[in-house]
Amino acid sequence: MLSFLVRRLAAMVLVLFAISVLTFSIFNVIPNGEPENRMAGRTQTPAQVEAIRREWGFDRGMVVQYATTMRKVFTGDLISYYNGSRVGEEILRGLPRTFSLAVGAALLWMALAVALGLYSAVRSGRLSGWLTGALAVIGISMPVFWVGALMNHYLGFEAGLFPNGGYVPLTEDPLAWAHHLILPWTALSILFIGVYSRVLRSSVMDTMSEDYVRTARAKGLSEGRVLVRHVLRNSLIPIVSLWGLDFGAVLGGGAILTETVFDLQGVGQYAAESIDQLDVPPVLAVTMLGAFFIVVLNTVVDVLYAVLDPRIRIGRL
């Protein structure tokens, strides 16, 4: 297990380096024109453009430009050229909001998807199984921004059951924190519940036909024990993979629409506003942050793979 962990950590470092080079190229090398002009924004002045060129090393070699960019990203030394705020501080301010949204929604969609997927697989061919499958497809088909807008309007604005957007820190009032996030959690989870339950249903149905499942039943084990200890454990491998990637993407600003609809002012909404303002430093930082979360959580998923199925530890990077 130790050698497996070492291999995965080494691969993670290499992937992060490759992503940093690719991100640098996308922002500073591939687009036509000078990068300092793009960073200076719409209301640029010649003095501002020249200052950005010297600050970022755009008048020097590519290696120096890359090193300077990565140093600014990882030390938090990025300044927004739209309002002069420090990008690192803005991301740290929005990260607890995004983290609260991501963790609550991830736990919700994972729990409901497992329950719905397992139930629809066990009841396959019956009316109840067909209905759960239909509900999953409906969930996949509904856009997050549309569901969120309906919830916010009818349950928040008109009915007054939930706050009409906004955020309360967990440390100030845990109940108000959860109350403000119930609708965002639900809106963000609906799509994932549909996708995950369909994937799990297919995986469970394939696993139930395996020889070791028939052997477990032949030994006299209860159906519940067979489903939980033999079928569900092996069927969770594709779900764990999806969960790690989706959770990392949400943490890295992937919940832009949900945050915007409910005005959470998280990392995703900050990135969306920066794109609208053509403010390059925040977009660069959020892009690297999202890539970091996805790669790290993908490594965690591989470790969970090894826990669920020890055969994966042998010869896998």
Partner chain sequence: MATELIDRAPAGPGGLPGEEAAGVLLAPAAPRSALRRLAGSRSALGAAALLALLVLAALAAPLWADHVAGTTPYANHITDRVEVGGKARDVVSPDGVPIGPTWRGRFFLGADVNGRDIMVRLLYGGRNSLMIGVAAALLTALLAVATALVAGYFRGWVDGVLARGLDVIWAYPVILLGVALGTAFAVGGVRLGPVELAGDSKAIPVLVIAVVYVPYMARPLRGTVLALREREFVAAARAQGAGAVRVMWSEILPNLLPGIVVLLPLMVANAILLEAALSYLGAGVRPPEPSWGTMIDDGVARIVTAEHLAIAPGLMLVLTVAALNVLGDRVRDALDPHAGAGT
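Positions refer to the first chain, counted from 1. What we label the rigid core is the largest C-alpha set whose atoms superpose within 1.5 Å from one form to the other. Nothing here was measured: the structure is a model prediction, and the numbers come from that model. Compared with the form predicted together with its partner chain:
If you fit the rigid core between the two forms, you'll see the Cα of Phe292 move by less than 2 angstroms.
Superposition on the rigid core between the two forms places the CA atom of Glu50 2 Å or more away from its counterpart. For Met62, a C-alpha deviation of 2 angstroms or more is recorded between the two forms after rigid-core alignment.
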Given for the second form:
Amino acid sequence: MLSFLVRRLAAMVLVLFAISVLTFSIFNVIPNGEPENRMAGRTQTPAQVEAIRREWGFDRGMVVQYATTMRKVFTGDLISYYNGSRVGEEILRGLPRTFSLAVGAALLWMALAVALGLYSAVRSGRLSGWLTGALAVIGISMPVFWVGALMNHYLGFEAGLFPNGGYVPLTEDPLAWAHHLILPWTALSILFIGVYSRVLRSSVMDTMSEDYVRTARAKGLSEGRVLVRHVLRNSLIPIVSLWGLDFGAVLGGGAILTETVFDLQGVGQYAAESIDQLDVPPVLAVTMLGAFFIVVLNTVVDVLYAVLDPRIRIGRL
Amino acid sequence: MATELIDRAPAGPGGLPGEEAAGVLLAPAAPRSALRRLAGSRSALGAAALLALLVLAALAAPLWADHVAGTTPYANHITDRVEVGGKARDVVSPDGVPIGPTWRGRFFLGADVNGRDIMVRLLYGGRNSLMIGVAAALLTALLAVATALVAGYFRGWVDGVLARGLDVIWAYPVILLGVALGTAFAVGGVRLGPVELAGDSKAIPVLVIAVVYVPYMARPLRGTVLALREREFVAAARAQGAGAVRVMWSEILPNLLPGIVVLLPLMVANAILLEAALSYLGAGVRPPEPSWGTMIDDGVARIVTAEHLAIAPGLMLVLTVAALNVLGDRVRDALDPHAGAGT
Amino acid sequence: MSSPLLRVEDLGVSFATAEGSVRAVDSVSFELRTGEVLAIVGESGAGKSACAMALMGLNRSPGACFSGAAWLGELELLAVPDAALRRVRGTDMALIPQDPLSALNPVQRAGDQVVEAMRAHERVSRRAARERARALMVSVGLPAAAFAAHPHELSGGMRQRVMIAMALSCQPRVLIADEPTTALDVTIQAQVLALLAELRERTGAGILLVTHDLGVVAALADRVAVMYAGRLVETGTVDEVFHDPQHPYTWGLLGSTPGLAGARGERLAAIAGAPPSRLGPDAGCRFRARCPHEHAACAAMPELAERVGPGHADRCWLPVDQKRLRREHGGRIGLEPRGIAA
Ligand SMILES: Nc1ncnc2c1ncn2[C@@H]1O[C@H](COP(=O)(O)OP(=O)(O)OP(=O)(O)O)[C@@H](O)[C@H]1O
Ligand code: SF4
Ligand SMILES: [Mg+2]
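Switching from the form predicted on its own: structure of the form predicted together with its partner chain?
All chains and molecules follow, beginning with the one already shown.
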């Protein structure tokens, strides 16, 4: 277990390093609008500009620039090229919003996907199974921001059932928090429900033909118990890994489209807006954050695997 | 990372998920019997017919534009008036509301705020979206197959480097990477050896989408190559003195084909979706060039004044992507009769 | 004679496939009495499992079609709805499967799977059920540690003992053992067979033993039903069938089994050819294509009739004296051709 964690930690450091290099180079091969000028602001003096240039290493090679920027990432001194705001603070402001979106949506999509996938597997070959399968295909075929915009317009603006975007902290007013998040949760979940229910459906159908399911029936268990205790648990394994990864990605700001269309102002939206302004530091920070969550959740998934399936031993992963 | 976008293959235990060849190393059913199964599936035929219709419509865009609508996808008609039910109406009203569907030749599906004909733009936009989707999927396949072949054939450090490279792209949130690349390329253009792409070239979204999706295709294919590498026929070919390229090309590649064929429709579907997402975030197709993505972006921004602007391109996109997904499912069922029941 | 535990009359099972309807089982009838072991033998694909699973309702599906009747006491198994069948599964009728590894849920502890079987039918506390399951598992020869083990941590023989414990958990009157020893190696096979023999003594359960191994039949069974291509071709006591076999297919089986037909380790005579397709209507005796003794009468389907004596039935047109003459080859029973009948 210890060596497993150590290996995962080493892998994470490597991935984060590679990702930061990748991000840094994407934005440094292009003309970048002299960041020192942008950072110094409108009332700049040549001395200020020079000081910033020195501090960030803009007058030196790429490697030095990268090293200085990375040091600032870890000391929390990273500031935006665009308006000089502190990236760390901006991210901390966005994280609760992103987390709220991620946690709610992840629970919603997992629960509904399990229900839908199980139903369409059990009903396969009948009209109802076909219909649920068709629903899932439509779910994976719709752009999130389009669904989100339509929901916002019809349910929010026209019907007045939901607020038009925005976010209220959970600590301030839990009801308003949920009220603001219902549409984003739903929009983001639609896609995942489609993906997961399809994966679950085929794994349930595979599991149902296993001998041990026949054994469970031979014991005289009710069909519901057979499904839940014997079919479902064994079928969950593939979607648990998907779930961990997608959840990790959304936690790290991966749900850019949902955050943007509902104007949640989470870290994903922050990153997208920063890219638009060729503002490298926030993009760098959010990308690393995203990759961090992906790698962490990946590790959690591996542990979950071992919990779900006793044949897998953590030490051997 | 595939958030919000991709229909991923389920993962296996250990390592980074999606690594094993699950579902890709298909028992290659004889192509003819697979085709017969495919043709026997009503939903496959329906999806194929729908796609053919959409492609035909996109091809016929100039015909409709010239002979029916009498305009181009870029022409503004803000101050024009159009005859609807005997009355002349503003294409765009003085307070900026564009006309809705007229259901006749001119402005069949209405106009946008610039007074451009939505139907015409939808057809031309379909050309762009479909072209970008197909081109990106093919480029992804090309890059992925090359990577998988080289990594899986040579193994050792070559594989180590390539596989870790794929892992890095894969751990990068999909849309973030797409937007970052799209923006950077749009600002600076791209120079790949002799090929130079201007910032507003349509080849840029193709390139971006292709690169972003490479790991999703390369990782499972690499697993397949690693497995095939161990098989007798590869050893036999090598024993007869076949070189690396020969073995990869004529021994391993043919066995990858079913896997590639299964993934292609899904790749096109995902590429079309990603084009739309990138365009929505301003990092895809550059206006005024129409694509379903840019049109949805326009429409979403003006959904309060003119719903049809968002609905028309969105529906086209959903239809196309759904048809591709259904076709992809059926192709998989046909090539691998044991996986799931098809209808 | 007591009334039978299980009475099967004219059982037919067919499956809809892409090529047409496959008749897996055709007009099969037999009875199973208390404390009796009835073996169904036949080569792979004969329909043995389809028959056994039909009794437990485990192969019910939209494509499966059943005919005839099977009585478990007063209950007609083929006619009752799933819910009623569920109540007798595990309690009155339990299954011991062929491959204990795939038949055990890999993610549940062995003991929990036995407990689950108990609690499916009886209102017992989890605690009491655990105690009982533990005792039951020890009584079938499992070490105490097996209770908390996962299936992959147990050996093949231990897994089969877990399955047996699970089957016994509600004291069933009928045990259906579908090739219970096929997946085990020889020494373990003997142990499991001994355990089944002991169980029959101790619990008085009737055992329906499905197998293709005549050695297993000899070790355990009282009566045998030989199945060929979906139909029973010979039934009788083990003694009758082994020493006075009436059907050429039975001769073949006996001849190809070492250590049974008085052979001294000579070459085995496997039966040449393959069973007929079961798609269309029958064209006479189903064994015709492989039978060296085929003659004109064989163009019609023979009935399963008691031709030699009460209780011993077969499905072959040859006269009894001819059968006795033709099955012997140098003192051992077999199917070698010796002249074609007129
Ligand atoms: N669910 C099913 N669908 C279609 N055909 C089936 C089904 N179950 C069994 N069959 C067919 O019925 C026939 C009898 O199968 P069965 O499994 O009963 O044979 P068996 O005697 O148990 O053989 P084995 O010794 O291999 O277990 C076979 O031809 C098989 O292909
Ligand atoms: S009926 Fe005829 S064909 Fe059939 S087993 Fe007897 S002799 Fe052979
Ligand atoms: Mg069987």
